[in-house]
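Take a look at this one chain, the form predicted on its own, written out in structure tokens.
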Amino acid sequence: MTAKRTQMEPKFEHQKVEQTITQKWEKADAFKTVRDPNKKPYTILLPPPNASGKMHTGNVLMIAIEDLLIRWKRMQGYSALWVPGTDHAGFETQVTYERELSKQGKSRLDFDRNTLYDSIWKFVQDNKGLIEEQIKQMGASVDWSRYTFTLDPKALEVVHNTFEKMVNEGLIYRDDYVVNYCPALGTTFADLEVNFVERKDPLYYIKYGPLTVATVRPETKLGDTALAVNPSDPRYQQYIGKEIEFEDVMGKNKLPVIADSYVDMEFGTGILKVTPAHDKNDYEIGIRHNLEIKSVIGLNGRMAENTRKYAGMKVKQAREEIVKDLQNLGLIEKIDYEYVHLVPVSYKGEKEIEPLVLPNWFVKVDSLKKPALDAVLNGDVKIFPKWREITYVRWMEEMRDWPISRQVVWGIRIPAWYNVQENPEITVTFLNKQGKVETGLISDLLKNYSFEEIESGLQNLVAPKNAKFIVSKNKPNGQYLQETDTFDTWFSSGQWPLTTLGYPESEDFKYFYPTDVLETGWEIIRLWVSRMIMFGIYMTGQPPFKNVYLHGMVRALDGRKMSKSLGNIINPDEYMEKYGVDALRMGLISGTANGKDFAFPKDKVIGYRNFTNKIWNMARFMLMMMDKYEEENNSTAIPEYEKLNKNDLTDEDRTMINGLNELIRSVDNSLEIFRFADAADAIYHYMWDELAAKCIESVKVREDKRIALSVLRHIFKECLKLLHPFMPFVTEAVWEKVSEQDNSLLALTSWPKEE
């Protein structure tokens, strides 16, 4: 024991211990789980990042909780199972391959589907190692045997088999709908995809005859099919339920004028061009009054054939040359030119989006969102902190048909095939063996060029709403064209707890689910959780977890959030590097304020350090101690303290005792409940202020050093077992010193309870 003792650095350097701990865990294979009958399953499955990323501030947060309460069960007998995995990204990934693509003077345009999806492929598969060694250098405890990949044969399968459950059962279907499609990223968003920018535009007053309407937006008057009033405007009764005639910028026109609740008599003239086509709101108002849908902008952001002269051109051209067109005309009755609005951007980029009307694959949610919500309100389902409850609730009560069909390569292809005899219609863009694009309808093309040139250089279709297809894994017999739409990403990870399990017949899916936490950043309860909250109730009959646990964002040391454009990103790699894994996870634990967004606390980083320093130094003294008694005493090994007789104690070493017990009841008690700075506070306070400042400093004059020397590395050890979950590395490292057992791994040990 003496030799070990002396082998204790003088100080503690987390670049060589975090190596070296990391390594003695992989050669034990320390965290490969076991299906135990006798124990109970503890279950979290790591919500997956990208595969071709790198870790920012929130990944590092969210690997420390649950790194925490998979220790904190493992150590307590629990068959402690935590899944690994990344996730494609869908087109954050394409986006980022494409802007590889740009420097060399290349995009996406000049491959066939394949070649490009093969590819990004490749570029994926060359980076996300990056990510992995990153979640490893966190420390994180996973079971890298069931590591997954959202594009994982396994994962496929489960997306195809529960698509074709759904399309069977009625839920799925094709139509025309107004999106958030952004040219730009040639790709549709969901609404909660959706951010608003703030900017100025000239706001512009364009005479319809007799009636004048403001709009931000005068090229899509080509589309307009109705002017609305509100019911209660007294100002235009008169003109409700009539046609008016006027002179526009493609001739002579008219369009009906109709009453609806949604104008904004305060706006403008209170008079409201409706482009169902174009606008969200618009379109709904269309659907009510039974308007014509009529596009006018086409999937590149240019101006469709119908718009004559502007055809073809970028949408802000034609904006401009509508504008000068309309004065030329004398229809601009004035110009607002401080005009300050919200512009939808997408929340990736912050591209423009441009409301289209495009063929889409939807989700019927009415069925599914009950049991989902009924699930949180019966407490199947329980969410931490309690007040983010409501936005969950909320959001369910909300929720309409969810498009899930995405106009980008990478990503999970919709398994849906269309007969190109049987759908003449579909639209269909390719590169011919000279490598030319080529678009048109399949029925023209056919006549030029052979099926089997047109498949191989397919790049995107475009198929009706009412399109013939067949669901199929595989491609069925014929001259078939698979849909080149991929699913939502938020579709395929939705089902992930599903996917990384093996449902549905594996023996860990058996075992292992529903999953006991769900832990994730609160501004996903609606993108992800409650969707896989919906799926796994759909397709098992249970929720996937018990409980959902919502931490909140790390914002920028000036509690801003973090941007590029402000320069204020911190970069997790540079703290841990300078300051230690165990110092930024305990750090970001206890300075998360139960579920709110909090500013990067780096003084608690820095504290955080310190405190590593002082466990060093303490297990240093402790031992010195032991090794000066021992000497002292013909090498006389201070006793176990469960070998003590413990009326030997004193009531310091009892005061002592019960303040250890104290602090196991408020630890345990903090973490059931997801209190984690709490418990983490809790911990660091007894350490410094009673383990560090009283009972060493007492055990100096002690006379009794053989129990003193007892009753402080008992309570030093148990210490040590309650910080490991916090603080993995510093702590591994000094159990190698301090415990009695040869090749003994703290992570290994049993949770304290209380005497």
Given for the second form:
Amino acid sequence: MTAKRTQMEPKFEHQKVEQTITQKWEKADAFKTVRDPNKKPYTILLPPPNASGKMHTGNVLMIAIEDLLIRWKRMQGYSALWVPGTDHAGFETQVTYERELSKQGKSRLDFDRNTLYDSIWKFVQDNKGLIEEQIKQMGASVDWSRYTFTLDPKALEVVHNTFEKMVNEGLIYRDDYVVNYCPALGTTFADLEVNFVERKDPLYYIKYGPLTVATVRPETKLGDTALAVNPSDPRYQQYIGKEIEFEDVMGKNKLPVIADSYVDMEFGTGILKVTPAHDKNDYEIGIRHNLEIKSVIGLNGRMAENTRKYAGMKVKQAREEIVKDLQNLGLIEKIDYEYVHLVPVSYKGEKEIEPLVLPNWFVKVDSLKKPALDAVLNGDVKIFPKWREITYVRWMEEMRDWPISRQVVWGIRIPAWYNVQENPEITVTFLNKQGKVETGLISDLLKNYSFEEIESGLQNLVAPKNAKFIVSKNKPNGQYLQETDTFDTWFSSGQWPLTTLGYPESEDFKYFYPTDVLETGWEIIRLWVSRMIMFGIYMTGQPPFKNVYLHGMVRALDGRKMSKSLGNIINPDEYMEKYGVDALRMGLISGTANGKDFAFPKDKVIGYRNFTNKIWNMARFMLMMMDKYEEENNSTAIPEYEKLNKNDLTDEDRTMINGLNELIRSVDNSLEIFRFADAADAIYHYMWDELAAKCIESVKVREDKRIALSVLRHIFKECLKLLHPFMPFVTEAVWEKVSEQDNSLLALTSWPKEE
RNA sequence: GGUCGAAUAGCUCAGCUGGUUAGAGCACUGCAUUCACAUUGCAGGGGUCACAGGUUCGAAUCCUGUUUCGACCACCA
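Got the form predicted on its own; could you also share the form predicted in complex with the RNA?
Zooming out: every chain and molecule, the one shown earlier first.
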């Protein structure tokens, strides 16, 4: 024992310790959670990071906070369960994979759907080890036996069942919809996933007979089905309700002039060309005025057949040609080359969005959103920090029907099946046996190809909005093709609490649902949090969690958002290597108190690295003093604090003990209301300013070393417990030295109580 | 355009319902090293709490307005 004590190195070597402690926890299977009927459950589900991605600073903060809560509750005696998982990350992963493909000179269009899916599956399997390793490296006390991937069979099962229930209850419908389609990436994006970038484009003033219209997109004029003016615009009163005739690039043309208050009199000439098929606002005007929806741009980003001489051209090329033709016809009044406007792009990749009309799958949200809103308003779900609640409330109040279909392969395929005989209007694209792409109506293609050949080479299909379908997990008997669209990832991750806990039958679900805290970044409160609450209530009658804690975004050292283009991304690995996991976790946790965004607190990380070393040396010194005492006193051991006669304590001792009691109280109070930084700060200052600076210093000169050391050891051990959820490695490592019990794990000891 | 938030020491941030000389970490200055830790100890400097009004016995804290930043949402073709 004596020999072991003095072996402590003078420096805390975080890398070595992190490894051995991780192994120790693993070996003891310390974080496998048992459903103990005598304990209360406490549950957190890890928001699943991208399976083929790597850890970023935000993930580190997320794990630090969740691990803190879970370790705290575990020590308090709860059946504390933290379920880890990873996300298939839909189109994001597909885009990454396609980048790999293009290095080999290939693209997704060279494969049929199933082959492509299988190879992305393999790609993800090959890459997902990294993020799992990083979660372990962080010291996350998750229960790996319950690890879930968003495409696990049990996830598909839950998502299919939910979908089926919704279809049966009339909550799912198909409709045409102007979608944010990205021809380059081959899929649609939700409004939330669209960003706008500023760009300078020519603004063309084009003559429509007696009227002139300003537009940056002359090529869409081929899809115009009306001109619109503001009903109170005095300039154009005589045209409202009339039809005007005019010269156009494809010959004589005529359009009705309608009045709609959407039109801004100030912009351009105050006249709007209405193109319902290629603009969201125009689409709505079209619905209001019962206009024809004329589509002139296809899914491939090229002009459609009905544009005759422009058919097959890319949009930009068609724009140039049309401008040229208009100029030749003298139909361009002027061009404003200085016009700056905002162009929609997808939120990843910056590729341009082309609004198109496509049949889509929708969720009717009217009956779902009310209970989800009420759950927050009446406090069943509490949001921290409180001021973020308004974001949620506004969103739920204004929520519109939710388009859930995406045209990516990498995702959960919608389990709807179309009978090809009953739906001759389905447009199918497939690779035939020779590897050539064929597109056409299924009824035509079946004249030249067998159903089996089409089925096995299927790339995608577009079914009309009124197509007949049946919902089934497995292929029905007969000639059925499955919908090729996949679910929006938020449709499936919105059911994460159900999936991870094995809804509806499993014991886990019965014991752990609803969970206690959903901890995540505020930027996905709409995308994710709202959907989980909706699905949770819809399927189980109960919201999936009681509290939502939203952490702030970690900004770069320059205080700006981290981004590749600014080159200011902080790689957490470097900090873990240099200062240790504990220091990084503690630094991030105390970087912000209340969920606000904050700049990466580099100085705090360094400060807490110093703190780890301080703790290490406090232990080292205490053990040295104990060794010395025992040597001098014929191996008389220092008595347990519990066995001391409390009358022997000095005033100093009592002051320290009082301070400890206060500390325990304030740590608990702060953690209850998610004030992590306050708790961290309190422990730091008690340990450094009181325990190290006063208590240890006084032990050096105390006569009654027996009592003094016993008190010191007691307080030190209690402090290690308090600190453990924040800095698990150094505390566990020091515990190993000071606990004097074999195989005792600090992670599994009881949380301190006030005396 | 709508909404939310922020402005406190050189830097990054605390300061919860208004109450003694405004705090922390890092940075800075001076001193200390055979006594666990220089990733240390001791001592110290540094703030008209964005600005202007108001409420109050009392305001960094509450109210109003102004300025400047940040983010989110919606977008004018």
